[in-house]
Amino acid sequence: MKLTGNGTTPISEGSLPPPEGSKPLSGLLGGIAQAAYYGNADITEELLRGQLYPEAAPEEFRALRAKMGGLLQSIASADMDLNQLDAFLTAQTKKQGGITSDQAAVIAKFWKNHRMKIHESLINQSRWDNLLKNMNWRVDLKSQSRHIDQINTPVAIVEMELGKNGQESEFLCLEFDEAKLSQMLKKLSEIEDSMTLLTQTT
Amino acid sequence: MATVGQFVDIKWKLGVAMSSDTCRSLKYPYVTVTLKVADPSGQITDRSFEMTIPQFKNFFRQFKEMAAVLETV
């Protein structure tokens, strides 16, 4: 069945008819970004179809969104400069029962906004160890022996909050005089150096 | 629950996760700690947390801080 748009160019076999603008696509990338990656079950085919695509029949509207679904899965997986974007979305107008060049430019610019804070949700569903999720600290001073006057020493008191995504925290309280504070220093240095050398080789 | 003790040494380690189930393309830097603890009683306990990068940025900087009190008191 071919489908008209209002009056302007015939669209390809089996399209839904086109919105005005690119509002409901790109609401769609939104609706599928919002249940994929930012954990909102809410957000579910019915509601999305009822919202933005009220005029498709459900199996069309189902078909539309899980090939955009795939589109933007392929997309985030593959974290996609726009080099390889362009080069994606390209060859994807020109596939048989791919997308429309209006298409891929709703889809270019949906990805331009949310690619990182997409990718930011996909590290997150990747750390499952404990995280270092709060930390305070004080300095108190420390009585030494009652037995002579006053001998205080400085010591820090850091409690930090441990825990895994989504899981409760545990509270690790943790005492630092001023050697082990050096001590603590210098492993933290090599960590910093580590890291310097990482970022010159990757 | 809360553990209190006294901080005994730290083990380190610095990696990046390549890829995932859900992400072919991650490229995600991380800091793995284990921080060696003595409690009250004398026994060491290993307890290990891992940090993003501005994570361990900041936990550093506080701990500069910490020692830049600790010289002052």
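All of these numbers come straight from a predicted model, not from anything done at the bench. Residue numbers count along the first chain shown, from 1. Take the two forms, superpose them, and find the largest set of C-alpha atoms that agree within 1.5 Å; that set is the rigid core. First, how it differs from the form predicted alone.
With the core held fixed, Glu60 shows a CA shift below 2 Å between these two forms. With the core superposed, Ala35 shows a C-alpha displacement below 2 Å between these two forms.
For Glu45, the Cα coordinates differ by under 2 angstroms between these two forms after the core has been superposed.
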Contents of the next structure:
Amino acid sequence: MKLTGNGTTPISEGSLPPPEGSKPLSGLLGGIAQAAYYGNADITEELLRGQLYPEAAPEEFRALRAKMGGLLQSIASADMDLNQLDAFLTAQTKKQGGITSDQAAVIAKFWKNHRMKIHESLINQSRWDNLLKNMNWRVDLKSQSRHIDQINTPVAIVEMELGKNGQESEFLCLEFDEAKLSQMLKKLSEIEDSMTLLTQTT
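Would you mind generating the form predicted alone now that we have the form predicted together with the partner chain?
The next block holds one chain only.
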């Protein structure tokens, strides 16, 4: 895989121009974003160093990557607007062992172009609950049971597809007899009533 100048879009092997000026740092920021926020496991440290900083020693590149990753994380976590970003980067240029003004300019340009997409990715990552993507159901006659009187009684089989966008789904299969189904429907009705009441009062 090859990275473009901004590091966000793979291009064909051999079509990447030699890094110069701000391109290596822009590509590095893009690679960090791909790995940290967009779930691209193909973007490795070796790939980034080989394409963007081939002359750098591994330790030197690792330190640069860690520094830029930390700065980007701070900016993204706070979802900085332009004024906050300018103040933050200015402070970083004045810190001992901080960044140069040229590096600050590259970071500012990158954030202006990618703020919205990174913010949306962080929101998706922060969701603790899975989404219900799909649900299927059927009614069967129970053919086996520890209790004879339950054989040939109808049961509802409900299969739910759960997951987050861009991630592999999980499947949950539930079985309800008539009594359990009635309890479930009652609870769902109570939830619906509560949501309706809340909607009417806002």
